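Just the one chain here, the form predicted alone, laid out as structure tokens.
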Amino acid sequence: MQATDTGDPSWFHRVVDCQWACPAHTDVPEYIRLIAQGRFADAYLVNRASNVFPGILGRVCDRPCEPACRRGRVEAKPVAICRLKRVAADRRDEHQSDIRERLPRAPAVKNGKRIACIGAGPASLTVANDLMPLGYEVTVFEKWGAPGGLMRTNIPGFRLPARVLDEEIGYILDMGVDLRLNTPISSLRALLDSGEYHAVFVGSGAPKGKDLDLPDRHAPAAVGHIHIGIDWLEAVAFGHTHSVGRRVLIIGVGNTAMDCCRTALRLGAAEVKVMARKPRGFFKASDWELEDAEEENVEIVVNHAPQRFVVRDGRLAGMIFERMEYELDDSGRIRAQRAVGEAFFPCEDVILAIGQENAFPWIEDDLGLEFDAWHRPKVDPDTFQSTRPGVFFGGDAAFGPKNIIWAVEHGHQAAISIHRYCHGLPVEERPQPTLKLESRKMGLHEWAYKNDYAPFERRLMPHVGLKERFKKLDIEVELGFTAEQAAAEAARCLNCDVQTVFDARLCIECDACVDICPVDCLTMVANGSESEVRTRLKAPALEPTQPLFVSAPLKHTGRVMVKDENLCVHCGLCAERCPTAAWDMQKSTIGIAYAGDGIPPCSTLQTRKRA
């Protein structure tokens, strides 16, 4: 095996597992760290810079962090890396310090760029945030009367409270972003053929909700009480809805339905059932989304496929369900299935959630823009350019129904191509991450950071009371960790980018570190082919799509010495115990690159006119 290449940023980032693992690279040590210190504000910068949106993906991010999170492989749980986010969002001013002193600004002076992003969702917000402070102006057009995008009209004021929405988003809005609400875009040729803008983004989402065409779903006694889910959320988000009947049915079991099934509850239904097709492992919503729907008293039925609605007496009455029966294989996959009867489940209302869709009426089709069978736009994954140069994609609007971190991170790399493009430059090149590394070494066992294992176990997030929380639709069901909580949580974190560094040249083949190691992560083996030193480690590699750190050859005997990085826990013996200091501990910092960075000055640009 060759040398790993520990110069290339991409080693580091990815043995910093729960970074790599967020789509925006959010730099999670650090941040856990500032908080561990009470630095609140600090931290929420660090966690601004990539996602935007600190106080409210620190409530409704799906997470993605935790599950690669490496205090997952030593316990049960991992770190509560989302709700420590929260923390710092929550906590940013408490020593009478505007975070807003410390924001990006825009210039007086113009670049005379101006841009256009249709819909204001997290998408074009990011688009926003990342270009106004190079100079350029953007206009964001918005359908509904307040911006936010699905943050407000799909997610529930008890989850996310419209506070936190005007105020990070008041942060962008701030740098002088021309925002026109209630203004849908609806012609995307008169938009282009306007000439005003020099690039459109478009992050409209996906507005669509599906239905369900079954018997009697369009009988004039049913039609106003069957409804579509994120319709539905967007009425009682915007006060055109306040009631729903005793008995609901919610169709579909992903975030969407636990929204529905939760908002209905607080709208006065009585008893609120989610009718799954499928058994448990095969839901799409979150583990703690249903979690805190189940604690309200909502029954999810699984195993019930929908058939027809019932209409009786000039009313909806129910639905009629198959009841289904799965045989699964081995790797947990359904082999097969059959109906093994009928069930009916009566009700006033019923919440279709199945899921959502594309739409772009407004988009003509001789723009040069091409879309897939599913009327999805053609976007490269990349740079998000669609077909017609100068249009870009991102959020739900490009690939289908995503988390909000995606879609900031979808924004993130449309505004490089958006710069790029504006300028002359080809959108295709992107600017590279950067890599720093810095001794965390004190003294001959010391070292500046904390790396002793702290035993505690994943801190409960406090909840309003079951009899409070109804009382009001848009009451925060979760309190938020207190200091205390938070600092014993941080403590949980195994401080994953200080790594473990070896050089080579220092080695004296003492095997202090092998019989130190308390995961046998290390192993000095004679060099061969990777499928041949895999069967040498002192530990199996028990994930073999994360390469192996093997060094360069040692000096005395020409072995290797090879570290299993997905065993490794960063704890720093082999550092500590290493008399040679061939093995150090250093703080690996990822420079994430954004618009702007890796292009020369404007004036040595050819600049592109308007599109």
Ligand SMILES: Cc1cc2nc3c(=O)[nH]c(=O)nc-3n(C[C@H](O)[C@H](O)[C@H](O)COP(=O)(O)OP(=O)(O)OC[C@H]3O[C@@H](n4cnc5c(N)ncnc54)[C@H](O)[C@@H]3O)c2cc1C
Contents of the next structure:
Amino acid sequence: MQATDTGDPSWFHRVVDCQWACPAHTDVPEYIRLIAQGRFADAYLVNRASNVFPGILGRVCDRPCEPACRRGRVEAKPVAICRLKRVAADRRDEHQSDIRERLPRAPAVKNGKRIACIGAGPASLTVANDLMPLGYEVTVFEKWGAPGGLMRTNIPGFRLPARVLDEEIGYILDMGVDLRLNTPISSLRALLDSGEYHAVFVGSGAPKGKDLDLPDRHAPAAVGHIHIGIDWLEAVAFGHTHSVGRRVLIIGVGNTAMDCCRTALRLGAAEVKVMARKPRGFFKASDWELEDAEEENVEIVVNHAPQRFVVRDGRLAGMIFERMEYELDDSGRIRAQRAVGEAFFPCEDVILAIGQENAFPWIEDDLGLEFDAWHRPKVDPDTFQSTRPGVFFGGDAAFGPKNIIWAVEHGHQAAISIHRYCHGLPVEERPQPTLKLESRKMGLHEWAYKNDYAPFERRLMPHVGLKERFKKLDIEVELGFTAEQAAAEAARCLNCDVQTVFDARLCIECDACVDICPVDCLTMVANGSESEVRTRLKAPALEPTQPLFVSAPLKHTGRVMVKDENLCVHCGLCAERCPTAAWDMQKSTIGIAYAGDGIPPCSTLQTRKRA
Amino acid sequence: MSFIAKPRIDHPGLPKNALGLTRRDYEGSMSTLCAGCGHDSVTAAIVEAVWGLAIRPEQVAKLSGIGCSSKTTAYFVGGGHGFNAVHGRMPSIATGAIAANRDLYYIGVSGDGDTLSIGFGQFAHAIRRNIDMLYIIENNGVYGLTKGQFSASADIGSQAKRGEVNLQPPVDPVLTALTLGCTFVARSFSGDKQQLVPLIQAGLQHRGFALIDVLSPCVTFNDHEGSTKSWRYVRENYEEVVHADYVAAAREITVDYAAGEATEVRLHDGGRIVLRKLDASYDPTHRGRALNYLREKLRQGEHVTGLIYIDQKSPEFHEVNNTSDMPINRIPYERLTPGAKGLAKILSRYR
Ligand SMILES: Cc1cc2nc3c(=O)[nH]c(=O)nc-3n(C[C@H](O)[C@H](O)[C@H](O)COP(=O)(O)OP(=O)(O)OC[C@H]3O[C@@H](n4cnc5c(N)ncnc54)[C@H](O)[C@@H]3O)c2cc1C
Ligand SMILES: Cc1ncc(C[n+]2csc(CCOP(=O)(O)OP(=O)(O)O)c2C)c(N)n1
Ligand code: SF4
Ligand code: SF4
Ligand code: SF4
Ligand SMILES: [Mg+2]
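What would the structure be for the form predicted in complex with the named molecule, rather than the form predicted alone?
Every chain and every other molecule in the complex is listed next, the one we just looked at coming first.
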């Protein structure tokens, strides 16, 4: 194997599994350490730099970081990364000064470039967040009377209180964003032709809920009782819908279905069933959303495929389903399926939660914007530019429904492109991440981080009591971690960014590090091909996707030091045991590039007041 | 030395032995030796070997004298029995314990100072009695614990860290053991676990006194340029003459040896030691030739390693002394003590 090039920032970045998995590359271990030190405001700002909405995401993020977290491989459960983010947001005003003073500000002198953002969802808001401090004048057009996009209209208040939304969106708007509410864009041509804007960002989401065209879907007696999930949630959020029938069927078992069933309970439904076509394990909803719904006594009925609506006595009486049976192969995939009869489920209302689509009725055909077969715009996955230069897409509008943290990352990337575009620079050339390494050695056996393994199990989120929470529509169910819980949970983080950095020139091959490693990461072996070296490690390499570090040849024997990164708990014992400091524990900081990076501010582009 | 303990989290893929235990179940308390000390590597090799033999931890008795090396019995098989004797006196404690209980595996760990200076007489008599134990010398050429004075194993011309050169001839424990009639004589290197682990296993299964002289660099006082026991010097000047693998009675030999390359020595427990000669002219069952070979190599400045000599025929301590088959702590009290009348009878014989 080739010696590993640890100078490439992506090497050490990958070791920080959570940060690598986070679409916006949030520096998780750094903010967790700050929480442990009680520096909540600092922790909040570390978050905000990458994910823009720590309070929102600390409640409702899809958390792609958690399945990736190393702690989940070492033990059963990952660090509660997301809930610790909420701790930083909830307690950011303790101990430290108001974070408002430390937020980015827009310069008084503008750079003369005007940007239009369509839609006030997280994607557009991120673009505004990144461009305002650089002197841009950003105008955001929003169809509804409040900003936030689906975060406002679809994510229910019992998961995400409006106060949190208002606050974090406010931090962006307060930089002087020109927000035009109740202003739907009905023609992109008109906007482009107005010549008002140097670039346009489309962040209009994927606003169309899928329908289910089964018999009697449009029967006059039924039509008012069959709802499209995202439209129904929106109507609830804006106070247009106040009630629902006693028995409600939800079709589909994704995250939208979970919000629909729990909302139905809060509007007075007594019996809510979520109807799933397939068995558990095929559900799209996140495990924790399923758990929360089931805690509220929502029944999830598996293996029922909807067949038709049933109208009786001039009203919707229920639905007929086919009962399904599935044969699974060894890898758990469906090999065969068959219907084994029918079942009738009575209900007053049906809510369809089977997916969303993009829809751009307001984009004309002849603007040079190409669309694919699914009516999705052709968007470059790196630059987020459409086929028409100067028009960028991001969030759900770009590649179909995803989630908030992806919308944020799209916003960051689009902001980089817009900044380059406005400077006449090629958008394909991207500013690169940087890497900084700093030793954590303090003394002979002292390190500037907590290297002792904390054997705590993952803390459980406390909830409002089952009776209490239904009293109002928007009582937030999750209470947030207590101080004790936060401290214990923070201690579970393994500090994956405090890296084991190896210098082959110093090693005397004494075996001390190999012997002391509690999880048998290290081996000194004769070099070979990767697949072959993997068979000769001290402990079996369990995770082929986790990279092996390979050193340069060692002085005495020409063997190489190999480290399987998979289970390293970053305890630093290898470095403590090494007589020659060939191993050192060094904190890596990955400098993620944002819009301002790579382009020196010109005189009219001045971003900071000179002191 | 570390201030934090090695955390008790295991690699989920860690293999288990016949008792369902992992290597980590054979660890002891945290080492307080210098970082990079060869002795810690020997500790790791003992852990690996005892785990591999699936010996229950409570079947192990660990004995030692005084020195950095002698401290290490605390660092392996935490579930075993232990006795830390005064300087150089481990062999007599071992002799007594072995006489009283033949059911345990005895592992003695000593240093070149502990064995070849103050304990030299005790060492010689333990060999002469052929007591059934594994005796490991962690040989670094210095008194590590007392800050690096030359020990009796320091080679002529070897330089101390302060600069003085040793002028006295060394006591070679392997040559000494061979001349004293030792029935299992091996040398190894703390930096070569592939050699050391099977040697420890073979030594534990050998009936009688098994000596392994392990070159184990003192990283603090004897790892410099000019030392003949440094990591670098040993690595460049050690030569394996016979590689030994221990194969348990129930197990098939799975390694393929080229024809004529391997010979077997059958042990009393039915297990075998498979010997692979790396120098075809060498015969590890011939004491005289072994001695000549070693002397020759010594002149060339080579550390000969591997299983140097093995003799399964000479009677060991229990046979010669007709000791009790049953550990005396399990013999009923009435049978163990003659009682007042019995004692009077015995005493009368000497009047
Ligand atoms: C029920 C439900 C629950 C969800 N729960 C979560 C969750 O818990 N966690 C998570 O991460 N994600 C969740 N999501 C997904 C998440 O909300 C979206 O992926 C995210 O909001 C997309 O952001 P966006 O900026 O691309 O668009 P959106 O949030 O969809 O915002 C687009 C905005 O553009 C406006 N708009 C559209 N067309 C026009 C026009 N022509 N002119 C002017 N304005 C226009 C819309 O009114 C809207 O305000 C959920 C989605 C749904 C439906
Ligand atoms: C009776 C007695 N004499 C002297 C000492 C001092 N002493 C302690 S350890 C030691 C030598 C240890 O050398 P070695 O056995 O080689 O062990 P190492 O530390 O090198 O592993 C000496 C002389 C002692 N503890 N007791
Ligand atoms: S243990 Fe901490 S740093 Fe490592 S992946 Fe999990 S959250 Fe990230
Ligand atoms: S502890 Fe240091 S010198 Fe010893 S093998 Fe490990 S890296 Fe090399
Ligand atoms: S002084 Fe030498 S023998 Fe003693 S612990 Fe340190 S390195 Fe090992
Ligand atoms: Mg010594």
